[in-house]
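Here we start with a single chain on its own, the form predicted on its own, put down as C-alpha cells.
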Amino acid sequence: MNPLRRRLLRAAMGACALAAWPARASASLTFGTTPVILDEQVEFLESWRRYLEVRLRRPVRMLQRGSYREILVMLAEAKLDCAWLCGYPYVRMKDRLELLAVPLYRGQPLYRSYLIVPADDGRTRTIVDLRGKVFAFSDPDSNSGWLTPQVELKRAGVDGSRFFKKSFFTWSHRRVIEACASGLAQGGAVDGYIWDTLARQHPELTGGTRVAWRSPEYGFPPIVARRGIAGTAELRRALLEMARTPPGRDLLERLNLDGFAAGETGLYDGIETNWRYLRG
C-alpha cells in the first residue's frame, strides 16, 4: 500500500472510531508543541490530534509555536492545558506543572546533549576547543541546546558571554545541524535524540556534521499539564497506552520513540542541579 493511501485509510479509520463512540459534551483540550523534526509537521500533528480525540472522547486542539518561551507564556496565561516541554523550563515551573508522561527513547526516558561541529573538523573534542569560533544554540530555554553548553563553559572557568567570536539562536535543533553542516557555525549544541533521528531519516543532513562530545544523560523532554485542570488522568492513560495500539505505534515510529512512561520528577534532578549551578 502506498504511503498516501495508508494515511487516508488511517484517517478514515480514526474518523469512524470517533463517530462510533458515545458523544459527550466536553471542552476542547489545548496541547502546545514546538517545531518537531518531522518534514510533514502539520500532517503528523493532525494525525496525533485525531488519535487523542478518539482516546479522550473530547475535542483536541494542537497549537504549535516557534519557541519554548511562547509555550511557557501560554501555559502561564492558561491558554494551554498541556504541552510537550523541555526539561529545563519544566524544572523552573514544576510547582505550577503536573508531569504527565515522559517519552521512551531506546527503551529509556533519557537523552543527551550533543556538541556538534562540521564534518571536516577532526580536532574539536570539547566546547573549550571552540574559543573564538561561531557557535549555534537552539533555544535559550533548551537544556541540550543552551543550558548544558553554558554549564560546561562555566566548569571550564570561562565566561560564556565572551568566549565565542559570535553566537546565535536558530530556534530549532535541526537548524543548528544545518548551520554546522553548511559552515555557518563552527559548532553547535543539539538534542542528541534529534540528531540520531535525523541521522536515520536524513543522513545527508547529519553527514555534514560530527558529534564531538556527548553529555551525561538527562530526563527526556516531558509532556506536562497545568496543575488543577480536569482530564489529566485520561490524557496520561492515552499517552501510556500508545504503544499498545496499531495507530499509536505508527505515530511513535514516526517520532522514533518506543512509547511513553509515567516518569518521576527525579528524572530532572540533573537539569535542576545544572540550572542552580549556572545561577550560583
Given for the second form:
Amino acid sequence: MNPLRRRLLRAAMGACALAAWPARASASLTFGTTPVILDEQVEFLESWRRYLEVRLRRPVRMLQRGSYREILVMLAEAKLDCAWLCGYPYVRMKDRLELLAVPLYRGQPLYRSYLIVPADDGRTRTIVDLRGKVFAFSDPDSNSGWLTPQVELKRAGVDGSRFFKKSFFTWSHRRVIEACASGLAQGGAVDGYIWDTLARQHPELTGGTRVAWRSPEYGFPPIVARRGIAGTAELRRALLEMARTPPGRDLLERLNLDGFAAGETGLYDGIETNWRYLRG
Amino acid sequence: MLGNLSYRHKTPLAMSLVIVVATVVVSAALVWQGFRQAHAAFTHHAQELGKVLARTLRPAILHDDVWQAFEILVTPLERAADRSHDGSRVLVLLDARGQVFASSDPRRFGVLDDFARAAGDPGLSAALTGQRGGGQLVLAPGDGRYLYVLTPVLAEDGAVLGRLVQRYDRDLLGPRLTQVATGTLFAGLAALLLLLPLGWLAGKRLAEPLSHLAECLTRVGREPVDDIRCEFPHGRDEIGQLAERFQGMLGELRNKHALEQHLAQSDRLAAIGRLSAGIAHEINNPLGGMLNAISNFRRRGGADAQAEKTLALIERGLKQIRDTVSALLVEARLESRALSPDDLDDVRTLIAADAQKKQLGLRWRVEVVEPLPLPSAQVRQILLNLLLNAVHASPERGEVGTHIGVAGGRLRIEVGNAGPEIPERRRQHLFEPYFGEGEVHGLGLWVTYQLVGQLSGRIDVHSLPGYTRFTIELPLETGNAD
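Let's compare: the form predicted on its own is above, so bring in the form predicted together with its partner chain.
Now the full complex is given, and it begins with the chain already shown.
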C-alpha cells in the first residue's frame, strides 16, 4: 500500500467518523405513532415528546405517518427505535419486536373493536346484516379496524371480499366514524377506545353513529421497540411511571388512558389466533 | 276626467309619471343585468372549482380511494352554511360507468348509486351519456331548478377516469338577487326623491304661462277690458306667440271700447246740442220780442214808478233767461280778430283774483309769441272756462298749471290741477250740460266742448287721484277756414 493511498484512506475514514459523530452524540430516540391513538394532535405529541426527553435525558423524535404500514416499514428498516402499534402487526412481527408497555384503558390492558353504523340505522345488529352495503375499514394493518370484522365475516361463512357492495380504507379510526356519520359508509369497523374517547371529547362526531356490535376484548395496541436497541429499559420505566407523576397523569388524561403496564405477549394471543384463522 | 284636469297639474303629473316609469324601467334593467352578472360569475366560479377539483380527484379515483375522494369533495363545502344538507350544493364524483364513486352528500348520492336516477333528472341522464371527450359542460336540464357543471376527470393520457358533477340549486342565487334588487331599489328611490320634485317643478313652470293665459282669456268678456292686466314671459315659443296675440287682442278690444264710448258720448253731446239749440231758438224768438216790447214801452215813457219797478224786474228775469239760453246755445260769434299772446295774458289777469282767494299757485307757461289764426273770443272763453274749473276743483293752497304751445300746426292748451279724481260715473257725462245740486251752473265744460267742436278741435281729460288735466288741441288751418 503506497503512502499516498494510506493517507487518502485515513482521510476518508476520518471523514466517516466526523459524519457519524453528530448522530452518535445526539443518540436520539425515534418514536413512531400510528392512528391507534388520536395522533393528529400535534400539540399533545409535542408535550409528550418533551416529557419523555426530560425523563430519558436524551432527545426524542416523534414521527407520524399516514398508515400503519409506513411505520411498520420504518421499524423494519431500523429507521425507528420504537412505535405505538396495533396488536395485529405486533403479533406478525413479534420475533423482531420487544413489547415495552401496554396502555391501561379503564384499568385493563384491553380494548374492543366496534361495529358502527349511521345513527339512523336502528336495525343492524352484526356485520352480517350489512350485506351489499358500503363499508369503511380503518387500516389493513389494524386489528379492530380490519382483522376483527374480516374474522367475523369468515366465521359467518361469507366471502369478505364480495360481501360488501364497496369497501374502502380511511386510514384512521376517526375518519371511519366520520364516514359512517356522513352516510358515505353504511357500516365501519373502529377501535372501541377511539370511539369512546371521541364520544367524550367530540360527542357531536360520534353522535352520528351507533355502536351496533362490540367485539370480545383484545390486547390494547402496545408500545414496542426494535429488538436489540439500547435504552428500552429506560423508556419502559418512563412509560410505567407516567401515572405516578402529575405531568404524566396530565398527558394520560388527554389520551383518556389510566397508565401503562409492562404487559406480556400472551395478551395478544386472541389477535394471533384470529390472524391465523383468517390466513388459514 | 283627465281632459278636465288643469295643465298646471297635468304637466307635472305627466313629468312625474315619465320619471317614475323611467326609473322603474332602468332599475329593472339594472336588476336583470346584475342578476345575469351574478349568474355568470357564479357559473364561472363553479367551473373553475370543477377544474381544480377534477385534477385533485385524479389520484383518488385512480387508486380507488373512496375516502380521499370524499374528503376532497367535502372540502369546498366546509363552511357550515354550505354543508347544511339541503342539497343546494352537491359535489359528486362519478366513475367511468356513471355510478357514484363518492359524493359530498352520501345520503342522497350513495356510493355506487346510479347518479342520473338518484338525481331524479331524466334530462341529465341523456346529457351524461352524451358527454364525450374532455370538455367541461354546464347544464340546466329539466325544469332548470339545478345548475350542473360536469367536468371530466382525466388520466395523464387523456383517458376519462370519471366525471365530477357539481350540482347547485338556483335558489342559491336568490340572496344575490335580493341583494342586487335591494341596492337598485335604494338607488332608484334616491333618484326618484331627487328627480320627482325637479320634474314636478319643471312641469309646473312649463304649464304656468299656459294656465295664466287661459285664466286671462276667461276674464275677457266677464270683466271690463281695461281691468285685465296680464304679464307673460317674453319669448318666441308657442306660449310667447299666443301671449303676444292675446295682448294684441286686448289692445284692440280696449281701443274698440274707447272708440265706442267716445262715439256714444259724441252722439249724445251732438243730440243735446241740437236739442238745446232748438229750444234756445224757440225761446229766443219770443224772448227778443218781450225785451223789445219792454224797451219800446219805456221809450214811450208812460210808466209810473210802480210799473217801472215791475218792468225792471221782468227785464232782469228775461235777460237772465237769455243769458242762460245763450250760454246753452253757444252761438258762434264770428269774430275775425286773431288770437294774440295778449289775449292769453288777459285771461291770466281775469283768473288771478279767483286763484288768490284760494291761495293757489298759478304756474303759467305760454309759448305763443305771435298772433295765431284762431278766433280770440272763443279761445279766451275756452281757456277761461278750463281755468275756472281748475281753480274750483283745486284744494286750498294747491297748484294750477297752464301750458300753452303750438306744435304740428295745432294750438295745444293744457290745464292741470291737484284736485280729486273725477269719478267714473261723472266722467261718462263730463261734457254734458249739468245742473247739479249746489252748483251755480254746470255749463262751463259743455260750452267749452261746443266751442272746441266748432273749432274742429278735440278735448281730452286725464284724471288720476290728486291730478286732473284737460288737454285741448285746436287746428290752426281750420280756424282760418271758419
